[in-house]
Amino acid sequence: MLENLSRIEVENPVDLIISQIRDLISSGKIKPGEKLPPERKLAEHFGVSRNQVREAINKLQIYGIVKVQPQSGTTVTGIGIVAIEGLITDILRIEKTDFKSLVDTRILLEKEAARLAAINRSNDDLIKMNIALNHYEGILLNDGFAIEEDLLFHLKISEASKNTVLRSLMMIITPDILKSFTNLKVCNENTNKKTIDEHRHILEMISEKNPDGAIEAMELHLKDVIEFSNK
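The form predicted on its own - chain by itself:
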C-alpha cells in the first residue's frame, strides 16, 4: 500500500522567503537601490527565525540580486528580471533529468571559465581567487562544509574569465547544484583534502596561464559531480 502513497514535501522557509522577495522585485514593488527592511523586522513579519532570514539574504546576495553593506543594510541591485528568474531552481523541485541537464551545462561553463581565466586573468584576479580559496579551505577544515565559500571561489574564476555572460549563467545555475551535491555527499577528512588539492591545481594552471591545463584540472575536479548526476 505504501508504494501508492506520494511523499509530502514541506517547503523550506528560506525558499519561501526568497520567493516572496523575488516576486516583490519582479513586480517592481521593490526597485533597484531601495533597501529591504532589517532582518529583525523581516523575521517578525514572516514568522521565522533571523537565521532563516539571514540565509535567504545570503543566497540572494550570491545571485547578485541584493547587496549587503555593513551598518547600511541590504540594498536591491539593478539585476534584470531574466536573471532573477534564475532563482526558479531555489523554489521549485527539479526533476532528476533536469538536474542532470543543469550539471551538464555547469560542466561546459566551468571548463570554459577556467580556460578563459588562464588567458585573461590579471594579478588582481589571482589575489581575489587566492583569498577566496584560503577562506574556503579555512571554513572547510573547521566545519566540514563550505558550500557558499566553494561557490564564491568558482565565481571568482568566472570573473577572471572576463566574460560577463558566462559569469551570469554560472550565478544562475551553480548554487543549487553545488548545495545538493555537497549535502548528499559523504564528506570526511580525505574527501576534503582531495577537494582542496583539486582547487589548488586549478588555480595553479590559471596562474601559469595554461588554458589546456586549466581545463584538465577543472575536468578532474568535476568528475565527482558528473558521477553524482548520473546516479
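Since the model is a prediction, treat every value here as computed from it, not as a measurement. Numbering follows the first chain given and starts at 1. Between two forms, the rigid core is defined as the largest C-alpha subset superposing within 1.5 Å. What changes on going to the form predicted in complex with the DNA:
- In the core-superposed comparison between the two forms, the C-alpha atom of Q71 has shifted by at least 2 angstroms.
- The Cα position of L166 differs by less than 2 Å between the two forms after fitting on the rigid core.
- Remark: with the core as the superposition reference, the CA shift of Q20 between the two forms reaches 2 Å or more.
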Contents of the next structure:
Protein chains: 2
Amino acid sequence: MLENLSRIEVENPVDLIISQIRDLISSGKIKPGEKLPPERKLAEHFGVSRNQVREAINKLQIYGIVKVQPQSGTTVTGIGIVAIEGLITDILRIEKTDFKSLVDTRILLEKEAARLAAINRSNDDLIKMNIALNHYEGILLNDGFAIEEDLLFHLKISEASKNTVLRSLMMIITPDILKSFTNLKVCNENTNKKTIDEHRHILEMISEKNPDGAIEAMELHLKDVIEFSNK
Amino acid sequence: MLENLSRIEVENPVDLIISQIRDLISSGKIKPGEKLPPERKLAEHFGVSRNQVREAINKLQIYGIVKVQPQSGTTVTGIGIVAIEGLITDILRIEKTDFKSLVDTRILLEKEAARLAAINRSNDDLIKMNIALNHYEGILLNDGFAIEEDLLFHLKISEASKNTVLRSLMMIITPDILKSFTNLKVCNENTNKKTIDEHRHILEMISEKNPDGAIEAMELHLKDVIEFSNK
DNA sequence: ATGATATATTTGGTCAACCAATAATTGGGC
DNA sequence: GCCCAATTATTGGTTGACCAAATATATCAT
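The block above covers the form predicted on its own; next, return the form predicted in complex with the DNA.
First the chain shown before, then all remaining chains and molecules of the complex.
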C-alpha cells in the first residue's frame, strides 16, 4: 500500500559532481582539448572524496564527454562541447523522454531495419528469427503477454539488417520501450492473434527478400502503437 | 614517429568481469529479478579486487542491466534478458562499428530530423541554428576545417525536431562520426563553399516549413558522404 | 649555453579497511 | 505456540593510503 507514495529522492552526490564539472566545461573555464584538474584537486575543491570524483569522471567518460589518460590526466573531448549541450541533463532525468518521441523514433528504425533485413538477411538469420518468433508465440499463448519476447524478435530483425549501428540504436531504446509499454499497459490481450499474424507476415516478406513488402508489413504491425501514441 | 605503431591493447580487466557477469546471467544461473551474488563473493570468485567488481556493476547499472539497492543487494532487471542478448558485447567493442553502417544510419536520422524540424521548429530554434551556422562558417573560412561545428549545426536541427529520442540518438552517434571523419579524412577543403551553400539551403527549407524540401536538401548535402561510404 | 640524464613530483589506478543501513537471527514475553 | 523486539551478520558505500607510469624539474657533462 505504501509503494505508491512519493518516494523521497535524495540527489545522488555523484550526479551533483557531474553537474559541477558540466558547469566547469560549459562556462568555458575548461575548453575542449584542455585538461581537467587532477582528481585530487577536484575532490578538494568540491569537498568530497576522490572516489566520488572518479565515479563522476567515469560516467562522463562513458558518455564520451571526457577521456582519461592514465598517469597523465583527463582531457575534455572535442565532442564534449557537443554532448554537453543537453545530453547530461537528459541522462539525469531520462524518464522525461516523452512516449511519442520514443514511438516515432522506434518506427523510423524498425522500418529501416525491416527493409535492410529483407535485403541482407542470411539463411542463418531466418532460422534465428523463426526461433525467436516461435518462442514469442509459445509464451504469448500461455501467459497472455510476452512483450520482451516480442521485442527480442524485433531485435533479431535489426540483427539481420547487418547494420551494426542501427542495431545498437535499437538496443539502446528497447529498454525504454519495454518500460513505457509496461507502465502504460499498451499491450492488449485480444490483439494477440493479430500480432502473431503480423509478425509472421513481416518474417515472410523478409524471407522473400521483398524490402518494400517488409516496410509495409512493419508499418501495418506498428499501426496500433502509432495510434496509441497519437492520442 | 612511433605513435602510429600498433598499440598493444591490453584487455581491460573490468570489461572481462562484465563478460563474466554477462555469462552468469545469460547462462541462466541468475535470472531476471534475482539477486546477484554480493560484491565480495564475486570479487573472490573472479580473483579480483572488490573495486573492480563495483566498477563493472556500475557500468551494468548505467546500461540498465542491473539495479543496485544499497545495503540490500544487486538485482538483475527484467529488461536484462533483452539487453544481455548483445548490448554488452556492443559496449565492449564499440569501436568496431563499420563506417558504412554509421553513415547509413546517420542519414536515416538526419533526414527525419530535418523533416520534423521543418514541421516543429520554433522561431527560437531558427535563431539557434543560424548562430550555429554562422559560427561554423567563421571557423571554416579561417581554419579550413570545422567538422565539430558542422555537426553542432546538425545537432541543432535535431533539437528543433522536438523529438527528444531522435536527438539523443543523434548525440550518441555523433562522436563516432567525428572520429571516423577525422580518421578517414573525409573532409575535403575544396568543397567548403559547396557545403556552406548546402547548409544554408537546409536551413532555408526548415525556415519555410517545407518538410519535403528539407529532406531533399539534407539528402543532397549528405550525398558526398554517401558516395564516400559506398566505395 | 645546451643537451641529455637522473631525480622528484604529479598523475590516474588499485587496494584493504572501515561505515551505516538493511536483512536475518535469536531471545524473551505473552 | 506465536509474535515482536533486540542483536548479530551481511550488504553496498566510503575512505585514505599505496602503486606504477608519465611528466616536470634539476643536475651535470659537453
